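One chain follows as structure tokens, the form predicted alone.
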Amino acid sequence: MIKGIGSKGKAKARGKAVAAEPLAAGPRHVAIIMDGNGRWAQQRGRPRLFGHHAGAKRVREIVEACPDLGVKYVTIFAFSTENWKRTQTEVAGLMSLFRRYIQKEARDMKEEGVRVRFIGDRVKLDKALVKLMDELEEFTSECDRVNLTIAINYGGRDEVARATKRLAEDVAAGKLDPESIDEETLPKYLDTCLLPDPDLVIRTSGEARISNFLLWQSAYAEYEFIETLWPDFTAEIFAGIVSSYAGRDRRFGGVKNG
């Protein structure tokens, strides 16, 4: 159970004073592929889990920076459907880290006005972890300063497959007319149905691929691939990328007049 949940321990949501005006033309929703934790640790002669712990601490700094930058939604890729292929030690360590992170950060996130959601297939996850995830979502459900979405056991193809299955079930049950299905229909069945599509996707560590992350939602997102390893990804670096986004020419397939 998350400490602080309940009538006696419920934290009161509050917000910080905004230090600067949000960027008018900045991204509203930023998605981040947090890559490089293992390499960061190995460069220091430490086990990979040491890097994951360092990366978890970095999440707080980035989330805290969002309001001043005008970022209302931030989605982070914490554990993919492919990450089960890693060693049993690393997977077990990550699951333990997720549990401790939720228990440790819950009250602070509530106090900072951070609403937390989780996306991904929960069936394969430990029941104790799923319970904590459910509790944190409920605990922060009234917060609206920043929306933090954490992808755990998430894969873009898996998400689309699960969404398509639910859509097909509704068709079979007579709840949905096949003739009415268009590109606006499937998003209603995705894990992210309550979120706007990301405007900007950032990947750290120098890898230039999207790794099965938000495939449908990122159709028109801007991408930023940077060399910095995730534990070294500071709020200053984040602010610089968000600022540069404002200068991009986004036409969504159209052509500007003139």
Given for the second form:
Amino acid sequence: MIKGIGSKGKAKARGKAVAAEPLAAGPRHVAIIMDGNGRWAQQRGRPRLFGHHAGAKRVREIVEACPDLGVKYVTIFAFSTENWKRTQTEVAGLMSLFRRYIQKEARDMKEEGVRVRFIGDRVKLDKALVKLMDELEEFTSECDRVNLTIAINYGGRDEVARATKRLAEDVAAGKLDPESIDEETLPKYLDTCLLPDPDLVIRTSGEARISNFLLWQSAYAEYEFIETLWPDFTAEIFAGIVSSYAGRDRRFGGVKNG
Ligand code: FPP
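Cool, the form predicted alone is there; where's the form predicted in complex with farnesyl diphosphate?
Let us now look at the entire complex, which starts with that chain.
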């Protein structure tokens, strides 16, 4: 048992179902850019970290809604490689929030069948946080109801650069023939190598950009940009977006059948 993880508390009852039946043609993997915490706090005359704490509370509700919606994978953008440019207070507050979140939620996540993984470069992160991340991955490794991937110190370009470095090392070591490299090769070196590509990417807070999130993986994803600030994003809003996805016509560059 991890010190500080799952040492007390009992899983709370699951949130109410937001859809009676899984959606047959719904997205299997939803990626979310959780934006708008700062503005949400500002609107209330509170510090930005107040918004991040409110945002963290939303994560559980969204993850709990996934099984009923047929969403097997959910990936959330918690801290980007660019977020280090924020004030020291905000960065330290977010890192502390991640540590506390892991310690507080680990047991419930396991009981809810949530398998947690982290993506991003861990080298720059605090060792105590990395230890908790490793332990939570191990602690939930048998879970398979829903897969939650949390991106911390993640950037799509950084991920491709790190993957390319490892790929080049394999070529230099004679483990990989350059002639064999095709578009199936690089994904095996990405942080997301165990995940399917996202079918749907949601960004809250009205900004219509992808901010270096899952650049390679989202090549054929559908995008949904909504005005709601992340701390106001509910399971009902999530269910509505997932339902509307089912009506989209994804052709992956081909033409419609018939
Ligand atoms: C972007 O909103 C949000 C972040 C950089 C942090 C996201 C973190 C959380 C939702 C909470 C922690 C998550 C976990 C998994 C514990 P912003 O601050 O850029 O908002 P703004 O654009 O309104 O300033």
